[in-house]
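A lone chain, given as structure tokens: the form predicted together with the named molecule.
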Amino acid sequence: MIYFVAAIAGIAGFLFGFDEGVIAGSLHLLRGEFSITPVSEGLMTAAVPLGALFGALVAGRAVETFGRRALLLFAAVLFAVGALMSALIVAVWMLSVARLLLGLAVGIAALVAPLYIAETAPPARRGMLVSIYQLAITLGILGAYVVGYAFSDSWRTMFLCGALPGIALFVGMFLLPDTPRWLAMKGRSEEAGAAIARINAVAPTSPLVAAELEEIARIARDDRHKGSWADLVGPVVRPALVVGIGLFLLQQLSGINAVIYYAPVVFKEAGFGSASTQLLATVGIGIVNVAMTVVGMMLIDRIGRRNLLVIGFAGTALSLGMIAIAAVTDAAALDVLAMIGLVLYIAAFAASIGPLPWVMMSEIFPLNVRGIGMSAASLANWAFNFIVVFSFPPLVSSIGLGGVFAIYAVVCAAGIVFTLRLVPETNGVALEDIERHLRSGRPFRELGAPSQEPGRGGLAPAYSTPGVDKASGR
């Protein structure tokens, strides 16, 4: 059963990455077949993050009304229909509409799948399952790149491939029950008990079922003290909000999705002559992204968030600078420099700026506003993602690739200053202590400094906790 839940996590994350990455391999074919202006190219590509922004906005409420299972089934249908539509389009505006639907599905799944997992998985396995979800996003990007290389002459086949994981998600969710917590919230305690029994492979009369039902009721009682959006911008929580939204602003304006969505274009500008070498190099980027995400996940709890962020921002600023110089000078000998720069950039991003904002957003908000704080941060992620992806083609055609990457490099350099001045070290600090520190009114950045709170420390909020927190808002 638990592997089944893990598979759902994997498929949802995979689809997220796939629909982000699949446009990369298809753009050059689409350009040959339709007449596409830089603005319509940006719109068609950025339709996914735009749809995801709406998906995330709608899903927050709908998931409470209709349930986790119904929403994931709905997202699965959207994934399959969106893939089919993308494969059948006869005009570019149709592709924008199809990708808007896919984005809607991505936004819903990105919010509901981790919630579903956290509410069904036994506590000891939650961390592993949430990590699977994160990793699956990068595997989805890689999957899209591989499909782009394998079917390099048929963009319709590339898009159609996205229907398969969509169907798998539908079948999987069809066989699974809704989460015990949602069923109990709706007063369907008998079904909730049956779901607990099924998930844990015990008899419905087992004491474990009664204990979990009681725990769910206790959490529901606590939930009545939830904070509001106004609390989020109030003096206590504001420093956390600035860090949560700021990290996503920097993550996205570092230009990552200009590379993820338009990788072959970047390789072309960097001097890779044929479409097939551009696509192969793109697959290479996908592999580095996956591998370095694993490295990042291992480093996060070891060297601390602030150190890792500073290294990541410094690494991306330098490598983006290298690409910018290579692109501006346009000398053939500098193509190698651009290539090395791009690999270094992805490596630095994937090990640091990729996972860290997600990890930190689950740690920094006080209990009563954790749910909405995390929503605000993820909405910022989609909004800035849209801005970067939409603006990339028009920007390249006006100031050139070198100019655009120079802007991203400056953003990354600003990320170092932001981290040093505003980001707290949450590594090894209990979530309750983070909250206590915020309420004390001391600068957020001073958190974790040993002299501040003698005798404090507590258990490390390991990388494993986000899923737990995401689910319960605790």
Ligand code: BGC
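Please give the corresponding structure for the form predicted alone, as opposed to the form predicted together with the named molecule shown earlier.
Shown below: the chain alone.
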């Protein structure tokens, strides 16, 4: 059942990737039909992350008030309506408005879907299950590239295809309950118990259900006051906020969305001639993206978050350096080096830097500020997403592709230092134990260290045996 839950919530990730990637295959058609200036192109392309910024801001409080399920149902409606509007536009400004609406849906879903999965998944499999959301993003990007190639003469059909997964998300979420933690937090203990029993395929009278309800209730009692934005910068939550925002900042400034949005442009700079050849090469990159995301899902609960982050930042820094060198020298003999670097970059990103900020965002914040904490991290994500996408064309024209990728390489190298100094190991640690560690006042990066004492409701030992599940918390 938990895999079905993760798959349905993951449709939101597919829509995220599709709506970001579909513009790559339609831009050349839109330029031929409309008069598009560089500024209007930048705004049209960056409308999704801009709308997502507002969606994340709205969702932070709304997800606590209305629940995870209701927000995902609302996002599904926005996805379908936005896709229909995009297919029916008659002016560029109308497409910008439609993509702004899609961005609003993306911002809501990007916050709520990982939270929905994390609050229903067992600790030993939480990393892999939340990573399904990132896998779905890569599948959405690949789907957008395939649709762009298949309907290369009809941008309206490309946009219209986005309505179908929006409808599927609505139907799927309509059939699922809300998360046990939110239901219990709202005093709906009977519904929470039924949700736990359904997810774990056990009877409502099972000891597992009673134990988990008691653990959730105990943490809720400790978090009696409703969290505020001011709590995020307090001494308890601040370490989690720094990690959440920092990982998304590094993820975006590694340049991934410049590559995704403008992949055909990148391939043109690398020497690919026709638009169809550029799109086909982009589909190949999308396949690598999906395949390596699966590799990351297999590793995330085995080697841990910190190790995978260090490997990912090292790999992206090296590969971006290769691309920068090839682009700066402008030698035809180095085109192969640039292509190898691009493939390695996508592979390293997809296996590590892509999924891990989403996973850790859903894990590290205490229950009473989880919604607004994830909202703050998401706001940082979308703000830097917008900056990177909007700035990519003028940066390339001013300092060249090599200079841009050199900046991204330096950012990735800085990510290694950030991870080693500040990021905790949450692998296999129950959400309640992560919160208990934050409140203990110990350095956040020490979470997961074998020397720590086990928590009252944690794993046994609490942080040193990530593969062990427990009945009392997810």
